[in-house]
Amino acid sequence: MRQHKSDYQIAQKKILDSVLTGEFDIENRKNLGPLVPIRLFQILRMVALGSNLEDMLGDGSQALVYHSGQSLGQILGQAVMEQADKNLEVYVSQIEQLCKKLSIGLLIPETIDLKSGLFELRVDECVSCAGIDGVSSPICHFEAGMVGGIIKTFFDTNVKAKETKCNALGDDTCLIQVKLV
């Protein structure tokens, strides 16, 4: 029996296929082109995905934003897994390139401790919090989930990821700590 794909799944496949092939030209955008301002992304991320979920779910909103990021991380991880041939260094390098190409941020490994199952990755120039300040706690739950999803995909195990530094708090970078569980 063939399962019906949702419209979101169809759109997701088209978007991911174009990213992986490096095709960024967009039909019906001949005047505006394929890029949007970072502030538009931040409005979508912080208002539509963040504030509105917080209004509806309260404290549970952060978990939903994290889960959304984790889903993206798993999709990105699966997209490069075959070319990486189970080589962590190659995998991380391809993920770094993909995150840069998509302007998510500059993903930089800080700590990779396979023995303890601890990973720390920086997200420099983070798309969600760039130019934002005055917050009281880290706000990049989406990126924490994404990085967690990337690690989860490679190791095929559950992870716990947490943002321990955030540019919006005045830190120089966003630092995501991931622990294999």
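Positions refer to the first chain, counted from 1. In this text, rigid core is short for the largest set of C-alphas that superpose within 1.5 Å between two forms. Since we're looking at a predicted model, the values are computed, not measured. Compared with the form predicted together with its partner chain:
In this overlay on the rigid core, residue 160 has a C-alpha that sits less than 2 Å away from its partner position between the two forms.
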Given for the second form:
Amino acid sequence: MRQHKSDYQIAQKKILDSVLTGEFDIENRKNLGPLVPIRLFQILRMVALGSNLEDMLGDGSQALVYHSGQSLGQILGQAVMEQADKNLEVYVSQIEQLCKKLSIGLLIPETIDLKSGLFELRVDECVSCAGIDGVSSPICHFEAGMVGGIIKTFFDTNVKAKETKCNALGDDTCLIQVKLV
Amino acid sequence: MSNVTAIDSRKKSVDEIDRVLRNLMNLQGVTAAAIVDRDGLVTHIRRNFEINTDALGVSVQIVFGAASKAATHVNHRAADIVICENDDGYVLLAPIMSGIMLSLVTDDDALLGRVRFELKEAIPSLKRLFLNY
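Next, give the form predicted together with its partner chain, keeping in mind that what was shown is the form predicted alone.
In what comes next, the whole complex appears, and the chain from above leads the way.
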């Protein structure tokens, strides 16, 4: 039996297909073009998927945002997994390029310790928190989940990702620590 | 030497947490017992059927978060237990500490009062264990 797809799932497929093929031209945007200001993305991320969600779900909002990021990370990971042929260096390099192309941020591996299963990846110029300051704790839960999802896909195991430095806290980068569990 | 102690102590905590979950699983009708961290990651689980742990973990946090918010909207203080009554059984959620949650899944054979009582009994022990975790 064919499973019914929700309208969000239909839209998701269209968006992801276009992102993964690098096709950014958008129909019906003849005058405005395919790009939007980062602040608009940040409204969606920090307001719609941030404070508004927090108003409804309290502490549960953080888990939802993390999970959403993890799902995206897994999609990106699966998209490059085949070309990487289980080579971690190639895999990370492909992900770096994809994140740069999508302007998510500049993903830079800081620590890769396969023995202890510990990874640290920097996200320079992070799209979520660029130009934001004065917060009391890291706010890029989406990116933490995304990096976790990328690592999870490669190793096919559960991971715990945590943002340990955040640009919005005054750090010079966002640093995501990932542990295989 | 101090590192060795720390590892031993953590291993002991993991064993103790597992023992608490096993005891809860011994209750009539309980089919899964899981501990979920703040980000929705299932850190410990005992179950006798296949579960998508990623989806379960995030759902636990979302449902408990929404229930806690609903409680504040009606001027109630902290939510202690959230119970979902389904066609096929119950899902019970209870906070342990710092966003860490205990979740129990039952079939329709479970005695809700008994499960609820044992859930409440388990929370202080788990809290002690997570303080040293």
